[in-house]
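The chain below stands alone, shown as structure tokens; this is the form predicted alone.
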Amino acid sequence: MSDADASEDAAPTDREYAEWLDALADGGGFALVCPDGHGSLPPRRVCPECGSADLSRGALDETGVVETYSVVHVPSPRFADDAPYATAVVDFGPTRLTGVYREGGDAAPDPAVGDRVTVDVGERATDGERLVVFRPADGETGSGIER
């Protein structure tokens, strides 16, 4: 999550990440996948797992599974107005995404390992910057498997 800038003047890494966020927001989320099936997110030139430079776009699964999370009650200044919030790592097929878990409402987020979630693009309350947001799939909340 960064101040992704999609303008032509932006650094290529910011531009590619902003384009990925745009695709995700439009329902066309994707991962860069190598011939061995390893997934990663732009900007990438080589697979971080095997070093292959043969990367192609593969659609993200519609739902992912929460692998781990951390609920933050004392945030950094960039997230001051977002607390409490939960940062989660979610398995979406060939790749894992890191983002903020939101259930809606003002209650503290209550994810669980194993919860199924969807992914979208939201905004940070503190400054409006775009970020990856996970939401419970089909109304699931806190029903995952605790480890």
Given for the second form:
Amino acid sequence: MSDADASEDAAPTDREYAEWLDALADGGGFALVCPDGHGSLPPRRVCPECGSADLSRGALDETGVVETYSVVHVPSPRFADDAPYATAVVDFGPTRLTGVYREGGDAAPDPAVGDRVTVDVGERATDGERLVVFRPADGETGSGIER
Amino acid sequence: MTDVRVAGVGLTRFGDHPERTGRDLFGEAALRAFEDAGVDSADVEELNYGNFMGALAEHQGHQAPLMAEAAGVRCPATRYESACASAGVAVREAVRTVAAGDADVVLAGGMERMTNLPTDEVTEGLAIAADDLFEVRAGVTFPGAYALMANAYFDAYGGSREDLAHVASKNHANAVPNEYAQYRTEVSVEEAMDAPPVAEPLHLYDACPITDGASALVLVSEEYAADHDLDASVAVTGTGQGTDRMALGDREHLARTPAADDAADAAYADAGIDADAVDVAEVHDCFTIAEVLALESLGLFETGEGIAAAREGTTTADGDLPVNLSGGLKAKGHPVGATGGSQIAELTRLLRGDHPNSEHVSDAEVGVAHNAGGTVASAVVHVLEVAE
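What would the structure be for the form predicted in complex with its partner chain, given that what you showed me was the form predicted alone?
The next block holds the full complex; its first chain is the one shown before.
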């Protein structure tokens, strides 16, 4: 194993996911988009909606809208030190993303359907593994806390 | 094509079996099914066995041959895995095999051991039924995924935690007389409301328990039943299966279950009935919201109206359409790889008249069983009818 970045260290089955996370962390989050406009996440060889093999990268929207959320109190071991935490499913244009919703400081996570959020890559408190993190877009939630 | 008859059913008690192996549990269920059927185990031509997490829970893969030994059958044996719908798909393939005339006698069912793992490891084990890359790594647990669906449902159609508490209370009440049920205790709506949160808006009594148990069915052709003078009055007249995108976020709608819509449509078409004909249902209420989604996919309630069914009394034991008279996964328990077979066993007993809750459905002719995997990326529906 090299000491290079995560995308090279990752098991082959995870490499495209790691590269996608790298892009998300660099502000270049993308979906794979077919000519009919269906968005999906890598790794893909064909569009899961229509079977088209003509996939290209399409940028995610700058901000997304929370479609649903839950505050999880009973975690799996990998999230033991993260609980309670909020998960949310957010519409980012070509596709939806699922991730952990975090507000600034020590505020308890309190998302609502319709909230507008940004997406970034953060770390699990439990073990430092990278994960998809949503944060309130400026002025769009009650917390008003900026990061 | 031949009619498929349920010749016999066998269940273990659902609950804690800390000192028993999975093979012993399935063996008990299978022997009980043979006894109920009056069928010689030597006549079994195939074993279709459901199991989800045996590799994690018992460090035991390749379970089908082991379960053939436990049941005392020597025939092709296959393990089916489709998360919590593992036994449902195992039974479905058994039904298709008998209906096609490829076998006269098939043993189908499943087993799961779960209580020997600590709760956090069971949580982890169940979570792998979700998309590892884009859901599990993002913190989605099994209750958490259904909580996402519940909040999406509330946002789209209305409803509240209290509506879900009525589902929990109803199913706990139904489990009280069921000798196979894990929790034979009533839970009031108030107790359900006051329970601690698991994944909001779902609280403790919105969730099924962690359960050990096994189920087995002896399915036979109509001709075999007649030739052997079997008392096999219940027929499986319809089977259907559906598949959806694995990750909840990739679905067309976050508060509907199209895989179950497809499974129900196919099963009803196979049986030549429509939803109006259904008298009684056993549905996959791994969480209270799941029962609501199931009722709507089965066409028993309009979209957005299933949430009120338990509160209004339509689906209670004395209602027009009793649902989960067994106690459901919610109170009877949910050994995931056994559940699909257990639902059909319970429905068969209800229709035969020898279930402790049969009095509530004494005139029932048609029952439907709904078994789901993951967040209903997989769904199996069966129609059972009183044939004679």
